[in-house]
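Below you'll find only one chain, the form predicted on its own, shown as structure tokens.
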Amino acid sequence: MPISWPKLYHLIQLQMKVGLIGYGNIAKKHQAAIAKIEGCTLDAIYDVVPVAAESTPTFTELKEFLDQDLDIISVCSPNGLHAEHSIQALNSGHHVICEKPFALSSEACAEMIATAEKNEKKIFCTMQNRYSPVSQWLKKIVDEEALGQLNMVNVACYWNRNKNYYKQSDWRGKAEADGGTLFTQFSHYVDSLYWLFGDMKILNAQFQNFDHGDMIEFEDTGIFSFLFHQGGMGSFAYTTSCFEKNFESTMTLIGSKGTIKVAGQYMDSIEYCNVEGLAPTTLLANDNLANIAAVYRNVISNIESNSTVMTTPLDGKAVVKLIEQVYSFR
């Protein structure tokens, strides 16, 4: 039978208006999400660009459009705009909802927070890999430490990210608006090792540029390893040099009472699991889109009663953190 996980959000009683500014690939899917919520509506958009929406104000002006009557604002603009939109938005009273990464900065995810709690709002990272039901899975195995002494996790993330690509946009690619792969590809499974199994210290790390030439200005290829705090050393390695397509994204965990790897194009799938004691499972699928409308209850559950937040700002600025670490080594 499908494992049945608690619901970290209450039914939802007021009616959020919400505001997206950026107008992206990601800012689509918010959108879809935000339509799946009763009591939440999408109101207003702001893009640099002419946005058609249908049924949606939309402007090019940031100041009229956080002067419109909006509860939430959710920022999905180009990663070096994370920060300065937030702190735009919190400075005009609403509560942010900002997209991963939290920043490029530990020191502007600092401000973010500072911000937040000036104006007495609140700001939340969007993590929705941590609602997947493989996420929800192995958190509940770490947490109960059935795995025993965690010995040793490797993570894997292989895929690809072509020429067209980089053209979609002229942010992508560009140390100071993108921030490097880390940040824009892989920063969902960083966050997942810090969530799982908190904080690491980064021992080295190596990179290269192996067939981006000058589309990027940042390696597309690198290879970290860590200890963690609570016990237990891994490594990390990714590019987004794949042939064609995306090939996988892979978690393999060794621990004195068990082996479990996790796998698929999104780490969202069982490959392999022996571990003493535990009875084959089932999952549901992944949906992405409705982890993503998962975030947007959690966030309104808080607003609405304070309920237990998913992803607190602090986690955004752990994971930044650790990125930042990750590129000392540079």
Ligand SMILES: NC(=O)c1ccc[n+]([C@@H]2O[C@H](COP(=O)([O-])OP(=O)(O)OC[C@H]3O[C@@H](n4cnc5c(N)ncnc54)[C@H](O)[C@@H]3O)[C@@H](O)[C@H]2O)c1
The other form holds:
Amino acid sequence: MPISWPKLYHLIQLQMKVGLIGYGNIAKKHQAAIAKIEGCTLDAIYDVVPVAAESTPTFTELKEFLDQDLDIISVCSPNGLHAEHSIQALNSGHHVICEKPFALSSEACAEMIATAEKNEKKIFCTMQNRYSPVSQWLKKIVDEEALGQLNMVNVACYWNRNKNYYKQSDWRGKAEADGGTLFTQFSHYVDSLYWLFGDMKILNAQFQNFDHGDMIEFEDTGIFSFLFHQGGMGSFAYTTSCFEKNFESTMTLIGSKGTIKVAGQYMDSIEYCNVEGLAPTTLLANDNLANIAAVYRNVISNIESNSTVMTTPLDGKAVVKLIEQVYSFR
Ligand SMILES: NC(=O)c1ccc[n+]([C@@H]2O[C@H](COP(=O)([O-])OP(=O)(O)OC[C@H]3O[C@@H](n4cnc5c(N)ncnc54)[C@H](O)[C@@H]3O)[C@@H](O)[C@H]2O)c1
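To complete the pair, please output the form predicted in complex with this ligand; the form predicted on its own was given just before.
Now the full complex is given, and it begins with the chain already shown.
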């Protein structure tokens, strides 16, 4: 019996061997996501602290780790090391998936992109929230211009990050290693704005450290306003000082033909939708692990067959540049 092309493709599909740099909180989610993907294996882990990982070789020497036979290296180390680790991984001949934020300066992002080009390797950014059902739903509505003229978009992220959170990892809260609340806590939502509506000009920003004292070397609360290059204005208010626990993350869109508010702890539910001609909809629940697995599937499919990349390195750089613009008001 002749074998079909998809079956043949499946049979000859290359195995993608992944290595992780940094084996903390998010790396464990990468590990679980990789386990969900057929043909993708976690083959090496590097961390400065000796770590135990069932059935995966672990390394505390970077050179030894980089010498392993790997296709993709995922950089899950602290923010301030993303550029350095990505560049080392690219220079040793690997494709790279870099956690958010892509880096802590747009210059560093440019260097990462140039290093990928020089080595003819690819670099990708982890912005898994783009795969959430609410994000996908919003993207379709915005791309189809169902809201008419977009007049205003307001984002509000009200979270809690307490002493325990900052005690867990020594890089958190440090200016050089963490960079700031917009980089670590809220870059997904800056990315949502950029992905949905394109670039913007930051008009002004204000920051306060209300109740984190010397636990953090930057603000716990901020607010900035902006104009979209495509037209329309907006604001972004954020805090990690909510009482006891995370409260919510919301985005409100005001257009000439519709009003939408998405909310929930991670902007993952529709709170209000009144859009001309748009039927009510029910979305699937958000699944962060499935979203990270989708990042890997997208990356693998791009490496194997050059399919469209969901979050390009230029997107990663643009988000860093926007945060830089906001922080230029510090
Ligand atoms: N995509 C997301 O939703 C998401 C969520 C959480 C964190 N992150 C990002 O992931 C990164 C890690 O965050 P985390 O919460 O897992 O932090 P973490 O502190 O739990 O883990 C960081 C790990 O990196 C290791 N490390 C530190 N210095 C290193 C070095 N020089 N070389 C190798 N390893 C080193 C630490 O020992 C630790 O195991 C950060 O950039 C963070 O912004 C992304």
